[in-house]
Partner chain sequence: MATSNTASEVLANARPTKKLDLWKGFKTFARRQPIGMICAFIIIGVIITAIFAPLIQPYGETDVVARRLEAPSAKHLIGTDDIGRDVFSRTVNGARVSLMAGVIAVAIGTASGAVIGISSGYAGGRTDLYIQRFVDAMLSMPSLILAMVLVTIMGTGLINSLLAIGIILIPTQSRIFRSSTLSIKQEMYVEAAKAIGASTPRILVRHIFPQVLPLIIIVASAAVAVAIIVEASLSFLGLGVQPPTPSWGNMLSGPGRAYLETAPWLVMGPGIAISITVLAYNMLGDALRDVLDPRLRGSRR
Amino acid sequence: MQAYILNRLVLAVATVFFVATAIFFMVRIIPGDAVFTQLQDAGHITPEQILEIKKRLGLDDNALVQLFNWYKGILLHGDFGISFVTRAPVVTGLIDSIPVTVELVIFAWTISLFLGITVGTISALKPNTPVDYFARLISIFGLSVPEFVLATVIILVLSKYIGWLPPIGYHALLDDPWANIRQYFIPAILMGFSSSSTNMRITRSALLEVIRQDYIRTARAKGLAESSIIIRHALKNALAPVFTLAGTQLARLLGGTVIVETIFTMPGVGTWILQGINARDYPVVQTAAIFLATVMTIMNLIVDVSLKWLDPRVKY
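Now supply the structure block for this chain alone, in the form predicted on its own.
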């Protein structure tokens, strides 16, 4: 186990390094230029102004030198750079936006697992019944309709026919719990419902396979209660693929916050990244890539290690 975890940690560091390096070069080849973005309202632009801005932003060297200086600042001083727009350390902007996104992702992830496992279990226990058909129809709908379409429709329906919209801006849970719940309720359900569709189908197929196993028939022959058989024996083994997928779903939820946070005007990491991309704020985008890659690799490691508890047959 220790060797497995150590190996995964080494691979995690390599993955974060690869992602950060790839994003470093990708943001420099997309259309647009950070220098001209800084000077877009300056009117007539002279070559001297361009050189001055490049020097101030650290873009006067070639890309490899910039990459080396960036990694040197991170490894030696913990300095991820200065935002081109706010002229403040990018870590400050990341720290300010993390609570918004973390709360949204946790709510959505919880809803996703709860809905997916609950509905998938009911569907598997009542196969080829109207309940099963309805659950499968809902899962197909959740997989087919993009989140931004659902979000737009929800906002239009709520505003036009009900006259209500979630609060604009960010309200901390401890400062104003009711406003915080109202703000997160719809976005979290929206993201959680889309992700739960996959959990529903996987839970259903895995549980159907497990309940046909010999040890389940043996448990029934011994007279164990059906609820005990399903919860203690069948469901525990059937959930292994669901929790394996949970790490990937976390990545999808974090990526989905860009759209959802923008639509619902939530100042989280997704909105912060989008603003950085639009402004060609390279340090913001690069730091966000490191943050997301680190979270993903750690989450996947936790899920892989947890599989041993769910299924003792797993070997590392």
Contents of the next structure:
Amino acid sequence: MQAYILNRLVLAVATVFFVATAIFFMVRIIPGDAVFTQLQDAGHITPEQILEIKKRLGLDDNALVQLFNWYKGILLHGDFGISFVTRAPVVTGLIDSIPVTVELVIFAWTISLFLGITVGTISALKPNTPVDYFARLISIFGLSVPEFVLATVIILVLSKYIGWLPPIGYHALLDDPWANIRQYFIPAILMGFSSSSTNMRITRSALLEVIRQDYIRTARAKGLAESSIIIRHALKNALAPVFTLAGTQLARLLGGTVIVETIFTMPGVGTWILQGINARDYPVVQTAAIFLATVMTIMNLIVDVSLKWLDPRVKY
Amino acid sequence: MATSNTASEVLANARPTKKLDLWKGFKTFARRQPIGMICAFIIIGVIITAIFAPLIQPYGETDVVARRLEAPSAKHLIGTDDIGRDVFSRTVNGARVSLMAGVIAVAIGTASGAVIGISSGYAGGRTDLYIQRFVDAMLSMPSLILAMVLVTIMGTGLINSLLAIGIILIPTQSRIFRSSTLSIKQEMYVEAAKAIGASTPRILVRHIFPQVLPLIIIVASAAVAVAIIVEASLSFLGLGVQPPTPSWGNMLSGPGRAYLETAPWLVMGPGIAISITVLAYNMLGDALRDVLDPRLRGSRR
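Which structure goes with the form predicted in complex with the partner chain, now that we have seen the form predicted on its own?
Below is the whole assembly, all chains and molecules, this chain first.
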């Protein structure tokens, strides 16, 4: 087990390194871009000006030298570079935006699991009834309607009939806890609903399979209460795939907040990345790649290890 | 077994030469999956709309034809936008971008995914190991972010966003093809082909590929919905199709959101169009999978 975890950790580090290096070179394929974004307000541009900006941004060296310097900064000083736009260390931008995204994702994840498992269970207990059809329709609806369409409809309905408007400006948790939680409400429900579809489908199909097993028949024959059969015996086994997926889903939610954050003007990681991409802010894009790849690989590792721990039959 | 019959039927149907079987498979599908059939018709409708958009749309998609923000009327079915363009015409024309995302991006993704997956699985050993680590790396980036980065590098616009969407589809597609190839590789007839001295390309094309073909249909049909959503998301974020060219994604951003309360019809057309299209693709994908491969039932993603 230890050897396996160690092996996977080495692989994870290699993956993150590979992703970061690939992104590093990819953003430099068109080296003029960052410079021109910086100069877009200036009218006439002389070659000297371009050279000067390149020097200031650290883009005048050979790409390999730049890569070496970048990694040296990260490994020796934890310095991921300076943002081209804000001129502040990139890490500050990331650290400022992480709490927003994490809070949003935790709410959304909880809603997604709760909704998915509840609806999936109800659906599986009454297969091929109107309740089941309705639940499945809702789930495929959640899977199909893009988040930005759903968000637009929600904002439209709420603003027209309740007079609710998406909050402008962000309230920090410590400054005003109630305002803070309130502004997460709608976006979290939205993201939770969208991702609950997968949970619902998996719960339903897994539970349908488990209910047909012999030990459930035995439990019924023993005269156990139906609720106890479902919760203690059936769900316990049926939820294994759901929880396996939940870890991956958490990582996916963390990387998938761009749209919701943009719509609800939340200063999270997604907004930060989008701004970085739009401004051709290479250090931001590179650091974002490292962050996201790290989150993904670590979540995958945790999922695999906990799966092994939950079910000793799993072999690698 | 009834199910295996269906699978081989559909396999045969994939070859356009057997017309009779195609009709039979079509009837079987319509009987077993009526909802899937309705969805197929919706999709055909969307495709026809996209192809014949210039004939269907009453006005040019970028022409200013009326006063700005006019409410829906008989003349302008879903009103006009912030500079007086006909929203219905723009929505109809936007189907073209979606269709291109669904066809071109998915073709790029599935074809490359199939080539990479099949060769990785068949080669095995070190080659397989390296290719799979590469796929791991691609999978470790959230797909929308990867698409955003790719589009930024290649430049915004329709062609580049289609290419980016195709690329982000590759890792998941190739995984599916690889695992299928791994099991087919063990089959007796592959060994037999090897024993009589068939070349590797011949084995891949004549023996492995036909077995993977039904999978391609399922995988591609599921990917279409993803491609359409990612394209719309990119356009929504301003990284895909650039205005004034209409796409369902960019119609929902900018003016659409600015005038949300006073002129909700700006977002209604494209919003409903994309929702129904993706819904139809997803439900058709489910129906196809139930018919083609019952083992995969309920295991989306």
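Here the rigid core means the biggest group of C-alpha atoms that line up within 1.5 Å when the two forms are laid on top of each other. Positions refer to the first chain, counted from 1. What you are looking at is a predicted structure, and each value in this text was computed from that prediction instead of being measured.
K.L.:
Does superposing the core leave residue 263 with a CA shift of 2 Å or more between these two forms?
P.N.:
No, residue 263 moves less than 2 Å.
K.L.:
At a 2 Å cut-off on C-alpha positions, does residue 62 qualify as shifted between these two forms after fitting the rigid core?
P.N.:
After core superposition, the displacement of the residue 62 C-alpha between these two forms reaches the 2 Å mark, so yes.
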